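Taking the form predicted on its own, here's one chain by itself in structure tokens.
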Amino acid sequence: MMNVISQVSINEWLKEIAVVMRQNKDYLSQLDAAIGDADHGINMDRGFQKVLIKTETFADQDIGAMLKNTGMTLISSVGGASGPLYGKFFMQMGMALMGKMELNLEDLSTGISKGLDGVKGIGKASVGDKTMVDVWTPVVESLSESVNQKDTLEIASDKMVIAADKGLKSTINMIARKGRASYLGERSIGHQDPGATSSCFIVNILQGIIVGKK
């Protein structure tokens, strides 16, 4: 059982995100076609393929530097809203974890919370707006609760995934209030948000790393 998340595991997380984004590129773009620009999968794949190349240089970097570098890579390589939002998420997470070579549950909770703050800072979205915030907010709340309950990292990651999945499903019946999807008004109801979906992938991959699926 993993008691801390190592620098190597965070690097594996980033590499696996690139794999999953490529595998789900068409699916994410199909979700986006219903309520947006139909390019979310293409953008996420492009960004994380650039990150994948960068991971080869991460061996000697601390976790904060790796995540900050990831964020900067996404901002410079991804168009639309995805680049700035995900870029800010990883940059803020990295800045909160600068100098660390391993993370305990409290570190992980703090890092993801700061990442969410970054997303909310530039996207101005709240829970219920049908965005990635609807996944990351329950994840942050779940991790914070796990810290308070002194859960193991593995149990906390299981709870985190359940919270993320619940947040993702909640976007289906929401009216979009941000981005291009907001132009559709009530017609956006019935569609799962693509940004929330890619966020849920990222959470699930992290849990897989923690419990040793990868």
Given for the second form:
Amino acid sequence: MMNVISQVSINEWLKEIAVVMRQNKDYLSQLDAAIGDADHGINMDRGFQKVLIKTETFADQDIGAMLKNTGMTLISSVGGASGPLYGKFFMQMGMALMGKMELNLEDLSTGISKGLDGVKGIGKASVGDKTMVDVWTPVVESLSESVNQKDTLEIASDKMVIAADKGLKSTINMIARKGRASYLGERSIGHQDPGATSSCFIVNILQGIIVGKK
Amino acid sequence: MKKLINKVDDVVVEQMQGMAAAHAGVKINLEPKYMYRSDSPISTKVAIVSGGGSGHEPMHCGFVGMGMLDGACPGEMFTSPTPDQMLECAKQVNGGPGVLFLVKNYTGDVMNFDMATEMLHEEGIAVQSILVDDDVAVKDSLYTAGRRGVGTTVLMEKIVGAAAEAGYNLDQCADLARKVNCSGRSMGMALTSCIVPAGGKPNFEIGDDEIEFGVGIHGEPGRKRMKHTTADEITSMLVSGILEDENYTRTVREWDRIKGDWEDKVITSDALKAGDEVIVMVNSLGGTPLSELYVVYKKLAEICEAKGIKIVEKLVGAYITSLEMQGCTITMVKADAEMKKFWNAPVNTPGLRWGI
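With the form predicted on its own done, generate the form predicted in complex with its partner chain in the same format.
Starting with the chain above, the whole complex follows.
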């Protein structure tokens, strides 16, 4: 358990994302095959393997710089829609947290909220469109409520994961309105969104770091 | 999966190396990945640059050369390239009069080219970006990412490439590209799925007696699944999709290089009607042989004749493919004198060559 998230923990978060994306490469691509073109896992793995190499140079950097660097790395190595979307997420989160060597709950809430703004700015998606926004929006809402209620970081992170999971499950019955899945119309119903799934992994890993599972 | 590859991760680079080895007119850069004309940059012409996921060969790298593209950025298989590729490619081929990006309307392509456009502008290079969104299979674009950019891309690259070669400035090239897009319509169907090398499995399952109607170019499912039928019936359905498509009005985002920001522009593609002259393309998605494409062309020509639509130019073959997918697409572009002139102008690229 921790009261603040250290720079080292953020680096651990990024490294662990690379591990989990590799483990779930086929799973994410299978989800994408149902409603897209079957490359989401391949793309996320390619991007985060590049990030993993970058994390070795992160020791002396502040959290903002690390996250911004992560975003730039994703933009220049992923391609497709996930590259710009995840790239903007980490870049904007990084810009909001420039100069910080540790994050309290309020910082985390602000950072993820700015990351979501970045995603919405470039992707133009809203809640209900069957995208990663359906995970990040409830996460941002949950964190902001936790800030108001003065929750501990641990309680806030548990609530955040529950919100993310609920958001993820909600994508199953939605009609896709963005990206390649949107061309399927009603045939997209019944399939969990791959981008929302990879986002949910990222939230879960963060919680694992905060509560000390990792 | 049975494919002629060495290592799955090397497919894109090795095909670029092979293409450059086979064709003296093109050169490659690998960090980041792009292909460019050997004789570029050319100080007197606007540079035309396109790009997109690999797996659609000869598009786009195969259309780099005199009279068509100055540069092309291949992404991973079916995955759009990244902004740094586009930026570096554009800088490599820009001879001074500016750069025109031709972008297919797929979410990833649009986002990455948008970023590249902003980056080029910040570096003080005149840049314009025009979208292709010609796929009539996408009906209700209010609830989707809009119509996909498919076959018209090939015709646009040819026509605008020739205009740039003839000395059109950046605005004139952009206006012509927009006109080609608003004159073009496409529709496609698939008999089988394809296999993306890194995935190793067919993208979708399809029965022996089934076809997927209204597909795009990524092995993604189409508008509907139906029973397989004759080539004539399938051709009739594809052509009906195109000819019965009404005026199509939508809002697209275009770069305003005076303001240095994006602006919404309302554009309309007018329906095709009797008396129109068209350039048509009957295109293989990769796995369909020329013999079958000609069967399709025969029926297409009959329908056009009966409807009073005059085919003035045609292209039959594999130009915008989807790996080894069986299936075909039909593209029809209403052509005026300007478009016909540039269509017939000389072109010398690995994938398209005439008049030289």
